[in-house]
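Here's a solo chain for you in structure tokens, the form predicted on its own.
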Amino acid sequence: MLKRTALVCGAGGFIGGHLVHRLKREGFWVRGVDLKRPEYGETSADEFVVGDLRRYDLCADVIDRPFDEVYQLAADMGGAGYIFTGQHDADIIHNSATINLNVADLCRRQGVGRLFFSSSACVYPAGNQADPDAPNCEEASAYPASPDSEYGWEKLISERLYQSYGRNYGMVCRIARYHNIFGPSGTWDGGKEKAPAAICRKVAQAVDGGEIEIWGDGRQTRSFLYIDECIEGTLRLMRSGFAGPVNIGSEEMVSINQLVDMVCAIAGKRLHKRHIAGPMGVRGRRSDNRLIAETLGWQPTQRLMDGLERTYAWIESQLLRSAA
């Protein structure tokens, strides 16, 4: 019996690396491709190509057969410190759009079985997320469009790209809007890390009784989804009869100040929060899971605290290793 085959674009990244591990456990033959290999450990892909998916010839080399499943996670992205400063807007749009144009076209040419695209909660209008206590991230609310960043605009137009390929060429495309995915093996320093990892690092580095810096007033709210649940939701959507777009995220919303308090409790430290100017994004964001529950009969259930405990332990181990 022939093994099922999968291609993971962005396999050197956080979500992509975890996805490769899961697909291998399910018995797939997996090819991964990325600009770099995974930073925190070895890939479990059967074949890993280090290459630039902005190059059409490289894309043609890796999308060289009718894979059963292709996961397009590759993008120029990062946390608030990267996306919301405005300094990287041209790169974010150009790099990610070029990748998606290449992947969509070559998957069509090769007759790929199913194609997944990872969109983002950043597609939702900024005006829908001005109230930190009552953000609106229902899938239908993405239009009229007014995303909070160029990253969000690129994700939205790429959603339409894959939807168009589905309509015009009969391709099976699935689209998920990810909401703040976190967990071990994610970027935790260098400027592209997201809030949970950044706060875990700051708390781990701080001396008990000291202080840590927080961008803004800390009252901005978010929901954060642990990586294992992200992968589960992704695979369920990919193999379902529902195209999306659909949110994959948690409905457990906390303020950034509350997130800091949770990590401090895990670390057993009392720290003062010093609020400073910095990019914050929208005031409130929480996944609306009504559609995923209705269409897939599933939604995440894991508590934020459980995921934070595992993430903090992993980041603490990374700091100890780098200090050794």
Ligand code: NAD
Second form
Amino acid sequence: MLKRTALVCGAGGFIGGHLVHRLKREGFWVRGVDLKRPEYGETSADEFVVGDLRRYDLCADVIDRPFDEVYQLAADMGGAGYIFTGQHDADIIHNSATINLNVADLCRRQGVGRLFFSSSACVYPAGNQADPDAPNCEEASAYPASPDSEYGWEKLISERLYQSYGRNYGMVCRIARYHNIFGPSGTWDGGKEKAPAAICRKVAQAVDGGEIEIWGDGRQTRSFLYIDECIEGTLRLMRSGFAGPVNIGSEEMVSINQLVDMVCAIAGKRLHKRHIAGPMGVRGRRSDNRLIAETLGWQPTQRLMDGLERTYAWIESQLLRSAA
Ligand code: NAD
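Alongside the form predicted on its own that was just displayed, please also present the structure of the form predicted in complex with nicotinamide-adenine-dinucleotide.
Okay, now the whole complex, with that chain kicking things off.
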């Protein structure tokens, strides 16, 4: 029997790297493509192309056959420190939109079996997320559109791009809106890291009884999804009869202050929180899992604390390694 084939765009990144491992475990022949190889550990892809997906010729080289599954995860992105300062807006829109235009078109030309696009919770209107205790992230609430960042706008237009290819060319496109994915092998320093990784790093570096800096008042709320559940949801959606867009996230909502307390408890440290000015994003955000439960008969269930324990241990090991 012929091996099933998959292409992972963004395979050098956090989610892409984990996805490649999972597809290999399932017996796929996998090609990965990214501007860079994975930073933490080796890829398990059969072929890994280091290249720029903004280049149409490079895209044509890597999308050279009717892959059974193509996962489009490549994007110019980062945490709040990257997305919300406004300094990277032009690059964020131009780079990610160009990648999506190229990938959609070449997947159509090659007649790929299924195409997955990773959208984001950042598509939801800022006005629906002003209340930290009751944010609205129901899928249908994305319109009328009013995302709080250019990153969110680009995701929204690319969702529409893939939906249009589905409608006009009969392509099988699947769209997920990820909500704050975290776990080992995620960026943990350098400015593009997200809140769970940044907090794990700061706590690991702090001395017991010392202090930790937090952007904003720490009362902004979020829900965080552990990487293994993100991959499980992605594959279930990809192989389902449901196109999305659908949330893939956790419903366990915590404030950033609570997140710090959880990480401190894992580390066994008592730290004073010092709140400083910094980019924060919306006041509240939580995945609404009604649609995914209804359409796929599945939703993530792992406790945040369990994922944080694994992530903290990994970041601590990275710090020890870089200090050695
Ligand atoms: P990541 O930054 O680790 O991975 C993205 C990868 O895309 C990077 O390795 C980067 O080098 C690559 N890339 C960027 N520009 C490229 C180009 N021109 N050519 C080739 N490769 C390029 O991010 P991630 O956390 O793994 O996220 C994967 C996808 O999921 C992204 O599309 C992101 O927007 C989306 N998403 C992630 C989260 C999250 O919490 N991690 C939340 C919502 C949506």
